[in-house]
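Take a look at this single chain in structure tokens; it is the form predicted on its own.
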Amino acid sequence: MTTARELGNLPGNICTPTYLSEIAIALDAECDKLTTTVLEEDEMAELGMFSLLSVGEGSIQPSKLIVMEYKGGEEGDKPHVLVGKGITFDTGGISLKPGAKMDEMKFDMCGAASVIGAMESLTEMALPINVVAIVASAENMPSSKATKPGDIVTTMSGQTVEILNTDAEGRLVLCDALTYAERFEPATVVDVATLTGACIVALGHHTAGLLSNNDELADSLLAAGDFAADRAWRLPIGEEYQEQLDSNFADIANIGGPAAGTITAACFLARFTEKFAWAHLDIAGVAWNSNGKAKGSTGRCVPLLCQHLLNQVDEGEEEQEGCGHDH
């Protein structure tokens, strides 16, 4: 929880998508099970990954795809894979936030924060399982280069959408970053966002929102909570909120307007998530403290995601015993 919250106190001047992508860099030369691989820019355009580096186009701060692999378990155990969201600075891009509190925005990264020191608590306790952390980072500025409302871009996956606001940037680079997990074959996908102002409408600054398209994974996930004091709390997503994404000019659009917007951006993500259990947490309520002496990053949800981690540990142990195994 301290890595989490030095890398979501630090300012976006220094905390920038290449900052993140050394310490991950740094965790790896501590730890022989942990391999991390950086994606470019270029590279990522290879990959199609247009709507992730559409967000970073105005920024003069290189866009990252960061990819610690930790291989804990038997070769060839399904890896459970963490996304974290990782924007650096949020301006809101040409959809311009108001300037009050705009110095919050380094916090927009706490996702990727909480995933990484997620990692550095598995290598620490050495976990015996394979877990993959995915952090797409960019900086969302508002320039010449930038993208504009109404822009259509092409995402990993083949899917269009229409950016009809700026500042609806997480979703775009954890699209893509979705996607891309998808070449893990993973057990389980658990994303990890600052994601939207609508989730502290509904759920104040003390529960995270939980939304997912396998109720075993949620309920698992909640339950890791609940043992961790850090809770989350689950809302619906059904195919009646889509229709709010739809586009007269791209597969979909990135916002669907003022009405249940935190299930809309996980609408949005489910799109990309179909070829696996997946779940998504909205954590912008509680990543950091806005008042007084105690502004500033809470570490959350590392103690979650450490004991979801723990639960698949105790999980496959138990299904060994099941199977006769000696251990």
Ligand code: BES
Given for the second form:
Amino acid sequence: MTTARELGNLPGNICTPTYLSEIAIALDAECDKLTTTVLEEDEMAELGMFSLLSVGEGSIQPSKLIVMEYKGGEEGDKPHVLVGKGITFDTGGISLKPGAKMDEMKFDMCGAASVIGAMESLTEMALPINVVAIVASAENMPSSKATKPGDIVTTMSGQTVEILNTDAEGRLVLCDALTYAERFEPATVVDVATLTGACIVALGHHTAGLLSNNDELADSLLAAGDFAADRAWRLPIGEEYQEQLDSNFADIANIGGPAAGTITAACFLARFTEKFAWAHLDIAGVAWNSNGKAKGSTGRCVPLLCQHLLNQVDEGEEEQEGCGHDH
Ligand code: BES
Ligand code: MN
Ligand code: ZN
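Output the structure of the form predicted in complex with this ligand; the preceding block shows the form predicted on its own.
Now the full complex is given, and it begins with the chain already shown.
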């Protein structure tokens, strides 16, 4: 949690996508079981990740896909994948946000920070499982090169997206990271993101939103959150919401109108997660505190993620030798 909080609190001019990639590489250097690979923009273009790339188009900061592979289990054990939204500053892009409280959008990488914090804990706990963390990182800025409302991009999955609002950028980076997750043949995939202001309207600042295509995974994450005092509450992602994302010009629009904003954001992600058991944690309301002297990152949901990983260890497995410091 300390790692996640410290990363979250860093200002956007320090904590860039490049900075996050360096943190992940530094963790690799401390642990034999961990390997970090950073995909640069040209490599992402080769893979067809034009949705992720569209978000950083207006920024001088290069976008990064940070992949951390932890091998604590047997060779053939299917990995549990964690995906983090790492928007190191979210101005909204050409769909520019209002000025008031815009500074808080330095916290828009708190999903990534949670995933990195959980990976650090994992190396210290040395759990006998395989885990892959994928951080999708970009800076969302307006400029003459930035994506414009109405622009259409092709995702790595082949589906096209009409970007009607450049401020709905989290789902644009996450969809390509989720498609990338397919190559690991995951046992489960959990993404974590400060995705929607609507989640604050729905659940306030105490409870994270949880949306999933798999009841068993959803129940397990809810229980992990309860146990770790890091609660989440499930919202539905029924087919009936999907038509809010219909586009006349592409396979899918990136916004679904004012109704059920947290659900339609998750419905967008659901189009990219049909091949595996997946859950999405919307931590927009819980990742940071906005108030006076308490203002700052909370480190949520590192506890939930750690408990989730602990729950994946088969009973009777022996403890392994850890990396890094003892806590
Ligand atoms: N990072 C924001 C969500 C957010 C806003 C989290 C405020 C916490 C506090 C996200 O990228 C965003 O801007 N979402 C839009 C989506 C909308 C354009 C469909 C939002 O919530 O307004
Ligand atoms: Mn945004
Ligand atoms: Zn954002």
